[in-house]
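Form predicted alone, single chain, as structure tokens, below.
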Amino acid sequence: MRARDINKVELVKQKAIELLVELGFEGFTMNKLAKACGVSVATLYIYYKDKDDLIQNIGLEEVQRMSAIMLEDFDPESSFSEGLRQQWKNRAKCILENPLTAQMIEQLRSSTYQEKIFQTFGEIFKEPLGKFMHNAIEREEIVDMPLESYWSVAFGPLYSLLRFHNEGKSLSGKPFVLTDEVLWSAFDVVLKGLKK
């Protein structure tokens, strides 16, 4: 069997995300992933077992990173707006800059690779943002409530900026870049909304 090459896993690894968010898990095949690297197939089989494998893997790899991006800077001992602000910043910066990855993730919230994914996600989170939460409310800066409530109130309005910004067009179609003023006012919004 031969050795894996670094610069080749890379530039695999980059191809497929382009080609999943461009064609679907459907479309996506592992001959047009070869063709677009320009490898053999066989190559692709020294990295992953099949294409399953390889979705698999990338998935979890880029839910790994971008969770990393997610909690840079982030003190679970944080006031609660300190630390709110620090996860938009985190958040938007990471989505922001990171695209194709971003969108290849919301496909597989919504495909069979879902639990395994996003079973990740809650593992990564659970520790620094629950004791962050749990702190909030024996502060009495929050109001308690479901997981759910709090995720959809809090981050629910970033993520669809970040969705008009990277479509580059808002609800009504009009052209739409995500400022800073934009960002942040939308955070206070938010802050207020949560706030006890």
The other form holds:
There are 2 protein chains.
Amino acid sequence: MRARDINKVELVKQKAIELLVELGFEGFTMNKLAKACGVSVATLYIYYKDKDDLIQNIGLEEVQRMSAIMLEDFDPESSFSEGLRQQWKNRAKCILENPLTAQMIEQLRSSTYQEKIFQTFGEIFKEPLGKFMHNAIEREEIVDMPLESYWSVAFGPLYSLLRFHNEGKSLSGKPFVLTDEVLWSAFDVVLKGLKK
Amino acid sequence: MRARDINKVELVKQKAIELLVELGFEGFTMNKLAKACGVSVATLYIYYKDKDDLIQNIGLEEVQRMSAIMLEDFDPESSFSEGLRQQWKNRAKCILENPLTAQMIEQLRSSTYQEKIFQTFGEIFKEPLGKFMHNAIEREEIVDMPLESYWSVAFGPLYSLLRFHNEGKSLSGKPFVLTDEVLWSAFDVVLKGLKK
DNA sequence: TTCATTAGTGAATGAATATTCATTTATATT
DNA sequence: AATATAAATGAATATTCATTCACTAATGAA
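To test you: the structure above is the form predicted alone. What is the structure of the form predicted in complex with another copy of the chain?
In what comes next, the whole complex appears, and the chain from above leads the way.
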């Protein structure tokens, strides 16, 4: 039996992400992907059932990889302030170090693959994040409100900042660089609001 | 000379938005749009130069329509607290009352049309929002930081909440409804942080 | 009413695109 | 080394899709 070339599989995955981001869903085709990989189109159909399967699998794999990074060194039992800061650190790092994947996931979020993506994120984060929030409420570190509100206040500004940074677009005219200082000063404002 | 049927033009626009959201960029085709409208494909090419032109024009028109709503009753000279609340009110109303358009714009944001969309929003908002921020800083209602940081802290949570609501996905398991109470309690947390 | 002009159409057309197939090639096992 | 098995391929195939074209139908202007 002949073994599947792992490097080739990885190459396909990497190029797929690159092309999806570069061309968007509109422009992404199996033939372009094959050409970009220097591989026969038929090979893609050995790895994946069809185009949909390819996008979905690569998408979900990346979601899982990113999620794992986001939960590194995060302890649901830690104090709210400490836990939130760890989350920020992880998420910022994750997105800044994986800009292509982050953009692809953004695209998937606002596409017909939305549901699957959301479900996967939900399954992974529900338990640790839920427990963390529950603890914080019990310790009276934050007031009780729907989990969605917390999520939005806690991470909304972060993702917004990261989006500006990734898209390289500046509201102020001046070039916008996402320094630690900028990141933390914005967060600081939110933190002040979250602390009891 | 024969006049163009305005109702038909409007129908095409409306159905285009519906189909783009329902099928995503991957699934949206001129033939499907024509069929959904009960119109010949060729007719679409009377209204628009090509598929790209159709998407771009409809997208930008909607961006402008939404922007106008977002700036209703907004006075750059008002106090920071008042102005920000007005912006929240407008943006929430805008998105809750135009869910399809909002979703389409989200899709455009993370597609290859990104640049044009961003540029248009930028042109419309730069002046009023810039002046508003400038005033707030001068009056020492908020501390000085990049416009992007303000934007993110001020609107990040809102858009995040609205996204949960639109996507009907709940982190907590319990159904999530975006009541005024939820909206304002989340904002309140942010506002506490923004106020000096 | 007549006419010129543009709206609107149904049926092509040709280019892409997703997918398959008949072979060839590499390699793990014997 | 021989063999079996699956990987990999290049060239089809069948389908879908954007766009065009030859033609008909309205309608504003004269």
